[in-house]
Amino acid sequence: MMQKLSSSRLPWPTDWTALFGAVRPLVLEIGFGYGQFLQHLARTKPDANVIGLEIANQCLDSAERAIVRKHLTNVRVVQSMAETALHHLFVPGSLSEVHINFPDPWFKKRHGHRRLIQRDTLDVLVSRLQPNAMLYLATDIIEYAEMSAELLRETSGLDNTLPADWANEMPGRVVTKYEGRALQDGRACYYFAYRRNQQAAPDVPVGREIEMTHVVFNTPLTPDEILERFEAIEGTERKFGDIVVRMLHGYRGRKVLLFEVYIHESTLDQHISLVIAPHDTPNEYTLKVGTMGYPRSTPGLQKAVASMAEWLMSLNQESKVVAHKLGDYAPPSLSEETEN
């Protein structure tokens, strides 16, 4: 069995060296589905060390299955959101070839902020790209093919290798199941090459991990209590910036109170638990960061337990924060001279 891989377990950044066991070109294919063209590119490439992003476990326990029945050593899948993995997986100039397959066009105008190929996303793709490294996509959507063709004119660290902006065929191309299935309904195909060239690329640096986070504070407020008057934050949400934090359920343990939470960041959604432990001192709790999810200390998660901090010492006026490690992220209302 194949050790599964995800960016909220991984190293940011990865070691893929370490990871492979061989220092090789790194390939990279976003949003593989069914895996052809992803198995087609280990084949092809023996020389690379061949990465898989992917989301959905159906595509991702399938691929592996096929990795290992056709004893491919080269690659491997990480579920993983594209804008997470290369904010935080790949450093700077590591990648010597991206392929995009036939992204989701998200038509609807509210989720257009889901889109893979925008402003910022082909910022990061520049940053990580090696010098004369490829970047490909493909799409079956004529307005995604113009919608790309114009942000990518306007990208300066990429140049077109094609004599127009796109192409209607590719020979050589591996043809992936939904493609194969477009071209025999009759839908024409749109085939981007661009080559990463030696213009400086924007500074988007690695997202690494801050220190992690807790909160020491004291209220004559008991677990019970705390809880009941959680029923009336449950489900709203605070934005801070980029950074939203939702409070969603609350739970009473025999010993502690554990908190579900969700928090979007531009790079990064962790659904999370914050859970206060009671202390030997009477009144005296900690409110810390939980197991629940494979939490990474972010900004978000910085702020998320700083909100729930803020909403503790709003139920009760004899409540105090005796000491936290927010850093840079504590609200003013946590004097700092209680920073340890």
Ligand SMILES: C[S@@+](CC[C@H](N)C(=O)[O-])C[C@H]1O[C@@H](n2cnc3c(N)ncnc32)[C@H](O)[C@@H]1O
Given for the second form:
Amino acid sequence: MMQKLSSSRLPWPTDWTALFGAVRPLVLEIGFGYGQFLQHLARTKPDANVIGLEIANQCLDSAERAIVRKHLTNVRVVQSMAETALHHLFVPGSLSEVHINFPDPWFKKRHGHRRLIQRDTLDVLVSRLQPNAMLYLATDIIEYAEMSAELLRETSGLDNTLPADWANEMPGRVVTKYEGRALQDGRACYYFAYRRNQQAAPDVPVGREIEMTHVVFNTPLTPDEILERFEAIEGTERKFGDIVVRMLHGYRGRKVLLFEVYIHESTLDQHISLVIAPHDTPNEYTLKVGTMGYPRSTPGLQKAVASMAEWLMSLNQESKVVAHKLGDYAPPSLSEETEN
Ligand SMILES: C[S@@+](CC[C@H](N)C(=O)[O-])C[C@H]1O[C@@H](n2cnc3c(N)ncnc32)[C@H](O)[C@@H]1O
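So the form predicted on its own is up there; where is the form predicted in complex with the ligand?
Let us now look at the entire complex, which starts with that chain.
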């Protein structure tokens, strides 16, 4: 059995040399599906560390089994959205090759915000590629090819290595499952091959964790009263720029209150818990992040804690923040309090 890897648990950024136990160029495949291409990369590039990203459990399990069965020691798969991995796991200039085969098969123009190939993803990709690194893309959807060609043409950090926007054949390529089906059905495929040049890359710093946050407050409300009031905001959302905080359910434990919260950020989704724990001092509590869901301390997480603290303070005029660690994310209504 291999230890399962996911971007929500790996260190940000990840020390790939330590993980593979060898200093080797990093080759990445995004959305490897059933992994034939990934295994081919591992076999044909024994001097590289090969990483595959997938979101589908079945694909991850099947690729992991194949890696173990075939004793491939230079490849690992990671459960992750590509956007999360690129922002959080890889430092700028660290990838020597990236392959994207048949992304977004249900391409619709109106699904733009969920599409893999878009300006933001290309910017972080260029930032993570090292000089002369290659970016390969394949699709069987002409609209996707046209859209990608336009975006790639506008990407000053990449040079096209083909005589035209794309090629319709790539001799020597191992055919992926999806590609095989497209070819069998008589659909044309469009292949792109770009090289990272010497132009400056967009400045996309690694999304590192920030200090974990908590708020100490006092209130005359009992835990049961707080829980009852929470029902009014269950299911509600608050937006802070790119960050969305959705309050899900509240639960009463033996000692603590636990609130399930969903946080969406542009590079990450988290489903975590916030906990209100009583102190020995009467009416005094700490609001903190619970351990459920392996929380990562991000601006979104701090916003969720700050937002919950603001709501708690709004419940009763006598409620007061005693101390907090919210850094830049303290809302104005709490900011006159001292940090500790
Ligand atoms: C059409 S399939 C292609 C699979 C494989 N590359 C092939 O050519 O047979 C697209 C794959 O990308 C994965 N995927 C979709 N969006 C992704 C994302 N944002 N990050 C990582 N993987 C993604 C899907 O789970 C799916 O397995």
